[in-house]
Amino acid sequence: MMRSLSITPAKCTGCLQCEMACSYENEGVFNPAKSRIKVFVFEHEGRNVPYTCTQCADAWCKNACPTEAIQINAATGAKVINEGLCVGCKVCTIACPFGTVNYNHATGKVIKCDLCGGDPACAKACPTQAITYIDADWTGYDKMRGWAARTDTQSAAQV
């Protein structure tokens, strides 16, 4: 069964707590820039949204790879950088639409979220579950996926 990240926005707190879990498990440090996980705050109308990798099905940062450093983890479905064979070129932060793998200055290389091996440390410090790890059929990406596909001409009804 295959896995992935649900995000409610209306549970979100903006507590941060994701962003401290993330940045820990995966650099060391209590430090939110480092995180792979970004809570965006929309001040106007009070709320906090947490975004991060959606780990695409059609992967334009793993095609855009010049390197093919991005790889699919089998057991998570994640699309993890083997660091052995990135060059730090930047095309995967280009390619990606969502702005979600970025560019870590101290290591030369490219970073984003890879679930932490199947065990997200985000979802399991989110003290509302704004996020959470989830059975993938129950995300909505089929939803999602609906819509995309959606034509101008057609009405929302029909997906």
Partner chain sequence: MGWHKKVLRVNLTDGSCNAEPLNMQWAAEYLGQRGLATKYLLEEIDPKVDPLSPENKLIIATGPLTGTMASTGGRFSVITKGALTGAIACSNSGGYFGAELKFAGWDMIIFEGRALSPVYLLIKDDSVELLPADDLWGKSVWETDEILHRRHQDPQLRVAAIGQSGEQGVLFACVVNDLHRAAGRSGVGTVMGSKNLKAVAVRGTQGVKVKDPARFMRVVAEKKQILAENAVTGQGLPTYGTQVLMNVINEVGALPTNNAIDVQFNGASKISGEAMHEVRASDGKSNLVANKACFGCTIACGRISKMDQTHYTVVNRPEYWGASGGLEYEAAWALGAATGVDDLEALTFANFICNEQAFDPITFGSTLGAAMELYEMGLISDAETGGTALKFGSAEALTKMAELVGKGEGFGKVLGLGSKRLCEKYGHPELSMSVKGQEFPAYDPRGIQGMGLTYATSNRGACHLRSYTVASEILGIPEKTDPLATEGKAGLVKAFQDATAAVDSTGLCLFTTFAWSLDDFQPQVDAACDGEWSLERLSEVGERIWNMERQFNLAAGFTGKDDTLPKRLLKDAAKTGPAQGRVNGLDQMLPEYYQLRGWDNAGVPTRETLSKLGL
The other form holds:
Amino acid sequence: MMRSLSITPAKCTGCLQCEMACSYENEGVFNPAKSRIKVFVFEHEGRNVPYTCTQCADAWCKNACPTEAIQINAATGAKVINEGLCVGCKVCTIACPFGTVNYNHATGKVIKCDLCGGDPACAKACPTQAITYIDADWTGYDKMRGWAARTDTQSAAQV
Amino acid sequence: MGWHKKVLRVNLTDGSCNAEPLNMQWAAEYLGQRGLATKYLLEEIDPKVDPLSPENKLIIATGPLTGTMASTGGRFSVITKGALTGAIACSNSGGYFGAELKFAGWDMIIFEGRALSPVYLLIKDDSVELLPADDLWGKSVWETDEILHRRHQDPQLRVAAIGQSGEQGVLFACVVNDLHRAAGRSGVGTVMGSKNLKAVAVRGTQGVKVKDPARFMRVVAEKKQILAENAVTGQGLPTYGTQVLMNVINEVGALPTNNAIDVQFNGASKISGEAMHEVRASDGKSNLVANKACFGCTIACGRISKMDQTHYTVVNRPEYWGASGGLEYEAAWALGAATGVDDLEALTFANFICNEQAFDPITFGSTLGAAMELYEMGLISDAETGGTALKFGSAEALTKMAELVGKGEGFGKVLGLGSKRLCEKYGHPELSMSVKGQEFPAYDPRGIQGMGLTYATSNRGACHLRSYTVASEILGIPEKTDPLATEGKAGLVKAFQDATAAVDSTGLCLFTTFAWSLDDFQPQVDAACDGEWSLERLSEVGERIWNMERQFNLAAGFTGKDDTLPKRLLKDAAKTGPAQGRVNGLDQMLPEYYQLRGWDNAGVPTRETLSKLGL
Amino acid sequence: MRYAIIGAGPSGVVAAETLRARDAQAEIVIVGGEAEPAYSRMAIPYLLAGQIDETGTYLRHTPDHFDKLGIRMVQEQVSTVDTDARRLLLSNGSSLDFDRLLIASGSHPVKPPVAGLDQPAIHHCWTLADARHIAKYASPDSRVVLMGAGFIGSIIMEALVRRKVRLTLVEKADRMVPRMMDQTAGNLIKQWCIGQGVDVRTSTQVDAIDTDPSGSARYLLRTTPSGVIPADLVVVATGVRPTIGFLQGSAIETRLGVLVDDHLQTSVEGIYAAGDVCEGFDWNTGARAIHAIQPVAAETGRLAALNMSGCRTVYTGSLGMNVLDSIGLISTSFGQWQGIDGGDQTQLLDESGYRYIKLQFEEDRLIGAITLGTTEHVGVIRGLIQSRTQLGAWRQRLIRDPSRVMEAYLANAQ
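Please show me the structure of the same protein in the form predicted in complex with its partner chain, now that we have looked at it in the form predicted on its own.
Following is the full complex, with the preceding chain placed first.
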């Protein structure tokens, strides 16, 4: 069974442990600026919303990449950046309608969530289970997919 | 590691901003944040300076664990000579600002001098600029925050600022960061205002590294588990915030009420953490909207509240309808019990104003309580207050005065002096519920004896956050002691003071100590910081800091005579509750405390003590 | 079924792969005009900058990728398309029969009307062959004039700067990247590039290129009003045009590019077009438009293949968008960044901080944007535009502070 990150904003307290866990896992340093998951704080509503790549079926980033630097990990379904092939053209950062591929100035490459190879550090670090890693069928991703469908104005069918 | 080993020195007089290496010898002796910054201050200023003169300095300091994955690792402190007290001031805050400063590559910022005209400091990693703030002067913290985000087009920018109160010289102004987290006490915001420094805005992308990452990750995970499983940090604080205490403290008869005339408040349950959860009749919603964690915190005691839109304070003011920082226990006490006001929405509004205009709700509420007593004695007139009747229990008086203090206008200017100066002005200094010029908070020393010694000996003036013996005397942490007994409290206070000084120097939050002892901090510090950090060394750092702060105060002109309490606590017995008939037995605790500290009878550290601590 | 695809760029390759995924049995042939493996023009600047080698420009990296998929690669120019016979005539005289055809021949650089362009050391920067030439001449400290500061010119600029040449950039228009950036942003990019050591001359026309009689430089460019500029190498990047020459005389209707309908089919049934060559529709206005950009190339390639293989899928138009890194200053533009009559716009400008954001609205929907100096989560601008999200209360919040676009997106998406 393929698993996915499931996010429940109502449970998020905005502590950013996920961002630190992510940056530590991927960059070896505590640095939210380099995190692949971001918590957005809606001050006036008292809401905190963690947000990262949904590994969407459309894979806008992958399709837009001119050098095949975004590939699918067969085990996890994650769209993964191959740093060796990424030239840093940033086309994926504008192609992804979810805004979850970001450019890393320090390396000149893009970064995105790769599900930590199947054991996401953010989910492990979350103290309130606002982020969990569960069977894909249970993630409520239908909502995200619905959203994706609104953006996906071109394809009625999936290959 | 842990530290970036880099200090930013900003001379506001000549506008220069320079990086310099952190004094690692001092870091080894004082760790960081509270301890290390106080060391810098003591070395760099004459403790006798006027706190509001350019000769005073203001230090914003992080700890070595700030910006790490240790739970609550987002703390920073503002260290200066206090405007309210003239004593050493060190006010601790959470939110996101401290971690961001660390991510930008700085351990601390030292501000010196005074800018000719208003400025703010913009930090983007290594790039540091002082920019004109003439257009921000006269703006609230909330407006300043919004303007700076817009101006620099960066939603992730973290801003610490003063409000109008700090500009206008209200002596208990705070520095508020992330809209509603505050370095709250002793008037650190007033000092910032006196320097014409409106705000510090920071964005950091460099991150923080630790000495032994693998060990650090293992240890912090273990320690987070302890917090999660502890009844206070795992349940009580997340559910009710610090407001979990309102009903508890009222029941033990230690809730100072109406300027500490009483020790129990009839309206306590109406302003309690439980009340914040209740559904309002008016709009069918509860005051509390959500929990909010500061950076890195796995406890999340912060409260986010929304006002009742039909409440008289906000009925035509939609700018106050959004969610914002709600009542913490000490604020609820000060704005409520200390003034006899039991209108939760009025308290919430006053609390919003305290955040928006950056002033300390504890000193404000206590000062207003004193003013109410003076008013009821007929010593303050309606003409002076602008027609507002300062009666105990008046929500209108509370909210009106909060707005006036926020702007430093009208009678708000008088209240802005703090209770000590205000009561002196009206000829009744004994009515100020303060020690060393600073008002004590929400625990009546007649009902919790250890807190009397805590207040009397606190280096920054009366305060609960220097030795929170409530933990032991009421909550039984680490072990239960009798709140009505004075025996053993000297030792308890000293132990708590030293441990707290160490904790406040790590970058972590004191609230973890409901679940953690120094033994739990030690392996986290040791895995993060260069050098060997044993438990003994950490304890010694705490004691060294305490004595250093004491030295600052002695040099500033304080003496053992200032280690006392308001007469009311020593002479007027509690009228109700478990402590009925009791006063605080400070005289039974203080001599033993001096002795345990290795201080002479006048409260001066002996040469032996100082040399033992390397001072 | 026999599918032929003209063009071995991203659009053609994505189309071929999509066809294969849909039909395991079909015959699929890609006819590419260059004697190179399928590669990405977008990667050429990074090759020039020395960040990658030639294999780094390849569209697919698995050896035998196309063989394994049973996609035949033919390296020949197409001379003509015989729509009646369903046959391609190739430049080597051979022919290729097809049942369905995709025209994904891309575009080619335009030569400006300047005397003296046909000399050595004067090159477009379009193909791998061009890149090899430029690399030969663009040595450290050589004097290089880059003609054209459009999107492509600006990307090449970065590569040339990395090669440490002494660079002069000459642009006819009054600002850099005029078709992607407004005056404010274009000027800021210019200022930035000047600060990075590039001699940027906007509103400057190259009149002629002469050899330098003194021999101190290879060429002298006569320009108005900048006078004479010496150069050891001239790179010409003054625009591109759809490659449709081989369609002359065929029944396939063309204008600037190949006209397609709302299923990417050309005027001839069974013949489709995708990528730079295809003149489709602007996604928002519905007007005829060519969006010669990588994401559109990939998307239309995939979409055309779906339609060719019998999965009827509507093409609702293409959204123009670009991201540009000008020596470290990153800018993006999306959709109708110029705005529309009667639509609201909002902007924030921090000139000294090189930050700028401008949003364009139609009623309470976002229809276009420009950003400068920020890259974080910029993709949501596309998400907001293309999902036609009605922003409600967030419209006013964005007008007040357009930098909160990510929050606006989340507030509406979640």
